[in-house]
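Just one chain is shown here, as structure tokens, and it is the form predicted alone.
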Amino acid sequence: MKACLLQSGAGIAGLHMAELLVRNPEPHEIRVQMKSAALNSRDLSFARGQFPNPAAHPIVPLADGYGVVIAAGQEVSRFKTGDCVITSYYPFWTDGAITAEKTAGSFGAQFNGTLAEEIVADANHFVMAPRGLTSAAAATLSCAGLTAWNALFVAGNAPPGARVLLLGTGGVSTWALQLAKAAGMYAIVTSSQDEKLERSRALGADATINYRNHPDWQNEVLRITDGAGVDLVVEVGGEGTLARSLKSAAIGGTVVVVGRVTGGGAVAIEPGMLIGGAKRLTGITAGSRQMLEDLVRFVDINRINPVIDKVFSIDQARAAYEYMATSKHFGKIVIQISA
């Protein structure tokens, strides 16, 4: 089968297409043809040699990916010939609290990913699909669809009517606006750019900042919310916008990092913002099986399609990963690997 592979730390040169043999799947497997698979900002770390304890040898990268069985162990009993599934980012944590056992090992990172035109592995590593997207819209929940997810309904606790601050415009933040909109949450956006801005209002934004224009951004989410301030900031930024998303929080708000895409270094914090606002700030990393099981079924039930900037082939990998690396994408950028 044709797959593409790479080395933690050969960047994006290193992307390179290679033939690997296919197996047929031992008794707890499946055997998946995929359709599609997504990048995520992780997958820039990867090549970069940023990402924790990545496999030693060259893989097959990406976490994010759909596709349909094509054949199955004769012990599984939780898909069938012809189901569509979509990849578990953390293949080992199916539910509950985080473990370091539970998030040992994510596809595309410490073992292959998505980015072949087949995959065998264990069926507890997959969920069904949603029933109502494309292939290439199914193929972005495992990871921004999940960590958005998490952020906003499992780390961050927030109820309808709440609100939220959504920095940027990549994968995880407008897969948040979704969200945050399909449960009734006021949403503000963030970007240095008018015409992103723009369509994140067509998305259902409620308030939108352009922080070129306004680098003292959190004084402008202040003044939109009346000097109250967020009740949730799902912080993609990291060491750069950290400082102000804080500030940007409500009494008693939450701030949860996802992300660190702004570097920056190391960042102050004051005890006394978090001891006297009753702040809260929490990272994390995707979610388990159980948290992306309900994000399909909520995104099923309120029809939700998520935002695909652009759509490359598996030839055009390497191109894919360059655009990405521009960050002028609005959502998210997938590979289509077969029809």
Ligand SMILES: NC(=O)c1ccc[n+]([C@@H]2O[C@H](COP(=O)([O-])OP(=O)(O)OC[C@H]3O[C@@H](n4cnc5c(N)ncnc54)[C@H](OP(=O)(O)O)[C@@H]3O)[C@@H](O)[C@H]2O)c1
The other form holds:
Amino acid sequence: MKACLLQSGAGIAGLHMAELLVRNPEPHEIRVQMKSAALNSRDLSFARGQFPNPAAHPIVPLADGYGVVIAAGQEVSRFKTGDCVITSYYPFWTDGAITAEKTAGSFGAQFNGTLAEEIVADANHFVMAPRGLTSAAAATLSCAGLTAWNALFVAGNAPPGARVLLLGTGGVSTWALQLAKAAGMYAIVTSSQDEKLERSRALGADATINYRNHPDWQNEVLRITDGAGVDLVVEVGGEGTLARSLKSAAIGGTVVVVGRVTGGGAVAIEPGMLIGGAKRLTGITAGSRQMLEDLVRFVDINRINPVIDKVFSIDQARAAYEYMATSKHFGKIVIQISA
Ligand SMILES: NC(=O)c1ccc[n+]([C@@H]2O[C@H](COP(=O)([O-])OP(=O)(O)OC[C@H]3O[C@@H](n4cnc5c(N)ncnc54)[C@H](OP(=O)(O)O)[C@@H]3O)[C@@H](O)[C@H]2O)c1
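Given the form predicted alone above, I would also like to look at the protein as it appears in the form predicted in complex with the named molecule.
Next comes the full complex, this chain leading.
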């Protein structure tokens, strides 16, 4: 079967097609014909050699994927042939609190990922896909959707009516916007481009800020919220945004640190703001299989249709990575593997 291979640090140019052998599933495994795989910022980091503890040899990249079960080992009870499944980002984090052991490996970083015509793996590493989505859309839940879910509802613990601030319009933030609106929250979105802000308003954003036109955008957040600030920030920016995100949070508010698109360097934080403002600062990394199953149910019930910016074919995998590197996208970039 055809697969893409990439060595961590080899760059986008290091991505190449290979012919790999497929084996029959062991009793606890399933064999999945992959239909789509979605790109995340972490996949660019892996290509650039910036992802922590990568496999030391070339592997199949990407963590997110959707496919159809074409064979199941005799001990597998969770799936049968013909079921549509998606990958669980941390295969060993089934449920409960995060531990180092549960997050020791993820698809497309420490072991083979989803950019292949087939995957053979433990049935526990997958969940049933949402029923109403296209293959491309279903492929975006495993990382971006799950991270947005964890940030808003698990780590963020945001109730209906909460005011949330979402930075930028990439994969995680756009997912967070769609989930927040379905849950009845008030969403403020920032972006570098007015056109992306317009698209965010069409998805339900209640207020928008162009962070290029408003470099001190935390003041805009405070103005929009009548001086109060927001209950929750889904903080994807890192070095360049974290201090402003904290200033944007209301008294008692939470900043969930998810990413570092502006850099991962040190940030000066005033302890007094956390103390006097009783603000909570917490980091997350993707989520458990249980959280992913909760997300799938929520997506089905609320008929959420994740935003796909562009779909590439597997032969255009390098172009898909290059497009992601431009940050021109709004929502998700997907690679279609088979029809
Ligand atoms: N912790 C986790 O489990 C987890 C999971 C997934 C992702 N992440 C991390 O989260 C971050 C986002 O991931 P992603 O896959 O959503 O990336 P993405 O799709 O590439 O989106 C990145 C977006 O960041 C926005 N951005 C850039 N500079 C900004 C700034 N100064 N202020 C506000 N927004 C800015 C841009 O939005 P505009 O074009 O609209 O300006 C850009 O589209 C990455 O650092 C990624 O590694 C972490």
